[in-house]
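The data below hold one chain only, encoded as structure tokens and taken in the form predicted alone.
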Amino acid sequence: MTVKILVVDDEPDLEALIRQKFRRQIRDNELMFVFAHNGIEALQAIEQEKDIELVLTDINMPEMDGLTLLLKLSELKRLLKAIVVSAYGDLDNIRTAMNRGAFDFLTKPIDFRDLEITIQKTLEQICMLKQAVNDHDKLLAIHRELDIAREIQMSIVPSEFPPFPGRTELDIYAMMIAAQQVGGDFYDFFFIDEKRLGFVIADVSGKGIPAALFMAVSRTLLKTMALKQQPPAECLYTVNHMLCGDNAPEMFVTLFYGILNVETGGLEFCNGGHNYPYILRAGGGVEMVLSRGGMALGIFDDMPYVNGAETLRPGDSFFLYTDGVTEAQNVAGEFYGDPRLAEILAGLSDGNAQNIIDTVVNDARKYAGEAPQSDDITALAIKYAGSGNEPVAKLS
């Protein structure tokens, strides 16, 4: 690329000397020179020639001197570097010029070898600044894209609560807080038919864009299979097969998928390597659901998955979460842990779904304190109100 240099000096012989000294660079289109005789002409040239990058200016000139020109250059929204030329020993003006933004200086009479070296050094600095500006612009573009990706990601998980205002059998609330702008956790819930609610929570390995993409694929596959009314274990088997068929290295997802019959409280589920959920029994008591239905999805094909079953009674709540909750770390590097989670849940059996989620998430974040969030935090609570059609337990 040709670099355009503006030379500002009222000496009539300087233009010829410059053209003679840099004739090879001018011939090879490495350098192009524009000339002005004072600061006013220089500003006009800069306005007309948008690609001027370097200004070589004398200090003492008529109409507008070099020091005033430097002030004007500092007001321009342009990437310009200036080299000032002054009489030998004129340290006061040189100091003032440097304070006003000059990159370097030369003294008269000009040593053209020194001028060539100084121009080269200044052009290298300009090149570095251009690269920095370009990198900054790219970084801003990446941040904008990540913001858009986060908006898209958040739009594909339910965010309106209550999600089913016309249904009185249950109360649902969920929250997802990504450790980065985008994350690998997700949750979802949907009615498979009039009386069966499907729900899922999952945690993709890794973070950032790869995890977010794998999350979107996993969620889509799971919901597609679920709406075909497959039992949970069969659903996870099919999704695992699809993920293993064309999976990026080291990507997998832990996943818990359940189906709640809102008429009877019957709960059928399959746990694919995910954290054990909890049942908060009405009136008190917390039970960890220890059934493990199979391993994480996306690692090995043709793996078996097994259904589990529980029953929710009216007033019971089902709590699911990702390890961003239990593995939240404080400044000492200590984990929040399952015991603390169980202790918090034990006092929430009478709360609604939002109260359960808010209390747990706030406690985990309070525990972490000033420590940075190391993993996505996601939690889902389903409080079962009952339909009046549940079987009545027989008294012994």
Given for the second form:
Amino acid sequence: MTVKILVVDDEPDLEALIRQKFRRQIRDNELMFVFAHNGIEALQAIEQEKDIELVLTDINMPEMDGLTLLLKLSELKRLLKAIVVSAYGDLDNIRTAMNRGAFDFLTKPIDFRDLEITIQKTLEQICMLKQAVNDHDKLLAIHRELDIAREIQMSIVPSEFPPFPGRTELDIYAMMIAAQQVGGDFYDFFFIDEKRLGFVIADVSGKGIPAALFMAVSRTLLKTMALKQQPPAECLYTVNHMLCGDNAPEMFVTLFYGILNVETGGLEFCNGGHNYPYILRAGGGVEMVLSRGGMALGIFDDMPYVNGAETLRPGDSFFLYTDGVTEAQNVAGEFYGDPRLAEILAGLSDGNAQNIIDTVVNDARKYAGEAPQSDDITALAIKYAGSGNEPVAKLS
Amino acid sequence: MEIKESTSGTSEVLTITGKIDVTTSGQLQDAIIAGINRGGCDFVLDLSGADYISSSGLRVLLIVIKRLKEQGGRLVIAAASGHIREVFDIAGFTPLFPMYPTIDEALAALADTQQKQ
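After the form predicted alone, can we look at the form predicted in complex with the partner chain?
All chains and molecules follow, beginning with the one already shown.
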């Protein structure tokens, strides 16, 4: 590629001299020279010829001198490098030129061997700068793509609350805060039929783009199986089978899937290696739902998954979360932990779903303080208001 | 996270100090894979000094045991804290990684089954 160099000097003989000394490079199209005789002409040339990359300028010239030209060059948003030529021993001007952004200097009379080396060195520097600008642009493009990926990810989890304004039997709220632009957590909820609400919370191993891709696949598989009206354990079994089919990089997902019968409060679920959720009883009291349904999904094919069951009474809430909550770390590296979570939940039995989520997430973030968020934080709460048709509670 | 490696009989012992999370799990994977490539077969992961393992850490251990399984190797865990055992437990990983209260017991278990083989 030809490099275009602007030579600025009021010495009329210089042009012929340069054309003579660099005739091989000019003939081979390595270098191309443009000439100007003062700063003003130089700026005009730069304006006209956008591909000038290097300026070789004298200091003392009529109309506009080299030092003023350097100031003007620094105002242009161009990838230009300047070499100044000064009288031997003229240190003051050389210092000024360097401070105004000159890349290097030569002294008169010009040693053309030295000039050639200096040009070469400057061109290498320009080449590096171009590469850096190019890399920077690429990085910006990646950031833009990540922003779009984030929007896509946030749009595949339900984000409008209340999600089912007509349904008075329940109150749902959820929150997901990714530690990076995209994350590996997700939640979901949907009506399978008139009476049954399916809901999911899940956490993919790792973070960032790999986790986000695996999250999108897991979420889609689970929802597809769930809408086929399969019981939770059957759903997890099939999703696990499909995830194992072609899961080369050993990704896995912990996943809790439950089905709430909004008419009876009956809850059927399967916990595939996920953190144990909590039930907040209407009158107070917090219960950890310790039922384990099977292993995290995507690891071993043909693993058994079993259903668990609970009953929500009117006023009870079901709280699910990912380990970003309990493993939120403070600046000392200590964990938020289950005891603190259980303690804060104990005071929230009267709250609505949004109160519960907001209070827990705010507490976890308060606990973390200035420490950077290390994992995705996701939480989902379902408060069961009751349908008026529940079976009469048995006395126990 | 820091990893110290030592050998005891035919087993390699890796002593982990600190947190095994998304930023350090790659280091753990490299260390164990390097051990396997050196011809190591049985590994004890000493977690007495480890205070945390994230899902990325679990994932690395899965990759490693899959690799070991192909070569007839084993990996057992020694001295894991209650918190770490709970992480394995909740994810359903406990059946995959035999756990022992001390390194000596882990080594003895590996040696014992070796004799029987």
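Positions refer to the first chain, counted from 1. Please read all numbers here as calculations on a predicted model, not as lab measurements. Under this definition, the rigid core comprises the largest set of C-alpha atoms superposing within 1.5 Å between the forms.
When the rigid core is fitted, A16 shows a C-alpha shift of 2.9 Å between the two forms.
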